[in-house]
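Take a look at this single chain in structure tokens; it is the form predicted alone.
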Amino acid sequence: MSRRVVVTGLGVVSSIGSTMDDFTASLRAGTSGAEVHPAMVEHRFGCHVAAVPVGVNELAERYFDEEMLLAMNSGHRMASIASVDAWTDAGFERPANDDDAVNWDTGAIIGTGVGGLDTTGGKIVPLTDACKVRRIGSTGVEQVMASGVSARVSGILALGNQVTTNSSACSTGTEAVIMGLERIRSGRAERMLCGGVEGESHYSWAGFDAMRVLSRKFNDSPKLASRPMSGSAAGFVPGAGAGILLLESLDSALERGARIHAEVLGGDINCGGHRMGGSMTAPNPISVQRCIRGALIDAGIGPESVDAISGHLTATGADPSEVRSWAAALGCSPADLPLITSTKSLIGHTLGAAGAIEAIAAITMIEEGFVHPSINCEDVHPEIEPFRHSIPHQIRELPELKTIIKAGFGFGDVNACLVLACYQG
């Protein structure tokens, strides 16, 4: 029988808080990260709003010293510092450097979508190009590789069990934790650091710029820009930030007496095989509610135990045949769908650290009882309108939220779906 896993540890670095009550303040009150990007408007993008975090590099100037900080860039401090003040939430002390103990029993999975792009377009290129590879320095392949956030984390806390970086499009964060799910579950580690980073750049969404998926039409008005289940969404907000979650035995969390967030119950993960409207941008349907349906199985629960919908819904065409493939999955007409709300649009789309900021913001919601609201859609898509009860546009109080199923679905038609659930022994 496998073992049950629970949430004892959280860290987030995001543009609406870079600790937890900052973050859990800004849910309750649906504030926007959004912003006016600089960079963006130099380089002439269409859309001129992303939404990052915040004094970032001061904050990591709290952390780490100063040789340390050398060798990270944007990605590596986000997630070095969701992934410490998720390891003391959890009750545990940072290792000293000097330390030479190594926690055989914890790994970590961070993936991240994109990768050091900050490095590489900021740095490594130009300094290639002008014929001064010197300069480029020692650490500049640690900050390209993808990997190396991972690797950064478990140097800092002295992680000795797997460490990886997994990378799938925008389900990379939901994955990264179904994937230390079942690592603990098999008995092969005790607890995995779990989530998702995505840097800040400009090089990282400019692709996207010209793909015109990105919001381009409230430029002026940042606040407004993401717009998810909108009739009016003109394409995402691109965003930075990183959610770290401690994914631990219960076993193990019970003999320290560790705190208890959430018990993770489950999750799935497939693909569409670009299939029946599948693509390498578009989501195939049947495999999208294949992977609730599958989730759910795993979870051992039914469709009617789901008290609330974190979707991936990212203010693009995707949208309306989401909100539908969650009624189809979970078995409900219009009228009785679950409350389903988007957190990107609060914080934007971070990508690869999307699913674990979203998850992050799901166990906030079980552990205080309330589903935050989805912003900016008070003129809800034509074809989700049947399903507008189900949208909560101010906060809804519920003392009696117990579940809540959280999905990611990622560019290359891939699905990840976790199902998080208030801890009750």
Second form
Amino acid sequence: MSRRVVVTGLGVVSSIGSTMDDFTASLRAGTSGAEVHPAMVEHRFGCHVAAVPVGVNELAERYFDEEMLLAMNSGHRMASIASVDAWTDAGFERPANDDDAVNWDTGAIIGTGVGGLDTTGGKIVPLTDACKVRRIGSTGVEQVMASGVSARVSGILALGNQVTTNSSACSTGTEAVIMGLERIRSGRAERMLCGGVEGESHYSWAGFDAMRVLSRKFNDSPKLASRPMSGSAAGFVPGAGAGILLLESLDSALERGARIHAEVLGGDINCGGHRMGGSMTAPNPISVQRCIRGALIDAGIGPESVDAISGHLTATGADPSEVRSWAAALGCSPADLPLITSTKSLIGHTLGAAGAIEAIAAITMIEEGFVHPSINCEDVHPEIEPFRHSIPHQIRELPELKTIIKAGFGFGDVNACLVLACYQG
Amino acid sequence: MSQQQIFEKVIAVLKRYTKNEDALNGVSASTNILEDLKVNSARLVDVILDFEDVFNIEIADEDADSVNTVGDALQLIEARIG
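Same protein, different condition: the form predicted alone was shown, now please give the form predicted together with its partner chain.
Next comes the full complex, this chain leading.
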């Protein structure tokens, strides 16, 4: 049994906006959400810049009562806000806490890359080290268990289908959408809230700083720090946020007259096996290309139907290899590569949330017919120079835009690639 | 600290965790914290920690286990603060 799957709800919490209107305006304007992050300065990181949503706690107080907030760390808050927004955007009402009805046909796959390190680093470790374990209280476990984010959302929305958290490093968010697609296609669910979240914590970013993969040459000009595809790129800007998509069977969406944002045509997930140049921290380019081609096969379209690429493109040394892999997988010469943009140039690298927030950006671009600027790469990397004409330094209005291919590649040599398209009946 | 002051502080702590705020309107010593106020049973641990912070006392785990009603809490706290 295979059914068509569409997106009927979107919710985003990001450094460039935590409403869809704000987020869309920032995409159009090419606004950077990167700022100097005080905790990174205080703790003497090499990189002082992060892209984090502002006002999350104030926003959360409007959504959730005090009893709930006591057990919701940064990631829980972002994922829950985005989930409620996606749910209501789809035309559903948020159930009352004392309503015992369970929505058996709807589940959630909400991933995270690192997880609740704000709780681990700010509470669990210091209290344990101080021999004050009992002072952790009852809310520690639910905030550090990886599945806490999806579990939290299931309680808020009374979800009764599969509820789980996937984790595949930086491909997590993209992977979650594909996993939800598969569950609905198979008939096991009518709707799945899918996406990813990464909470705000300098503890999550410390290891990356130690690896020297964070941007550290633009601490005095944070808006210039995230530079995918640039010759002067020297690492990514860490970010936080959440992106949630409500995937729904086309049958269900049509039956209830839902607004359809886009269709999820298909996707693929694979791993390079740490071979052929792949490793724990580097992608096997052949597996990347197989994943892209696999997604197109699953979607039932050819490369000629791809109007734009939403790359993984982090601003590390892997960008040139990624661009070459896109061209190879799509069978393009440099002159023929579709427009390729990096949402990370605006929102930084939100790790487990990246694929989901960027998929929402792709859907927004499909709905409104534009490709957002990929900023800070006027000095295109020499190895990407042959593809320069495919990089939108300014917004490109494309009313005819119908199909975007979106990929996420993660540590562990894992890949996920998603094909999103305008719903055409 | 008067009994009334202790009572008010105890209710202020419980208010953070109660899911049945209506029950707080008629709260008395016999009000059961889990059954009447609908406090999540796991959160009793946090209620006890808050009592320790608010009243600057220590409450042993075995004593915490005996707190079922608002009256139990009042009695325990009054005994600790003398």
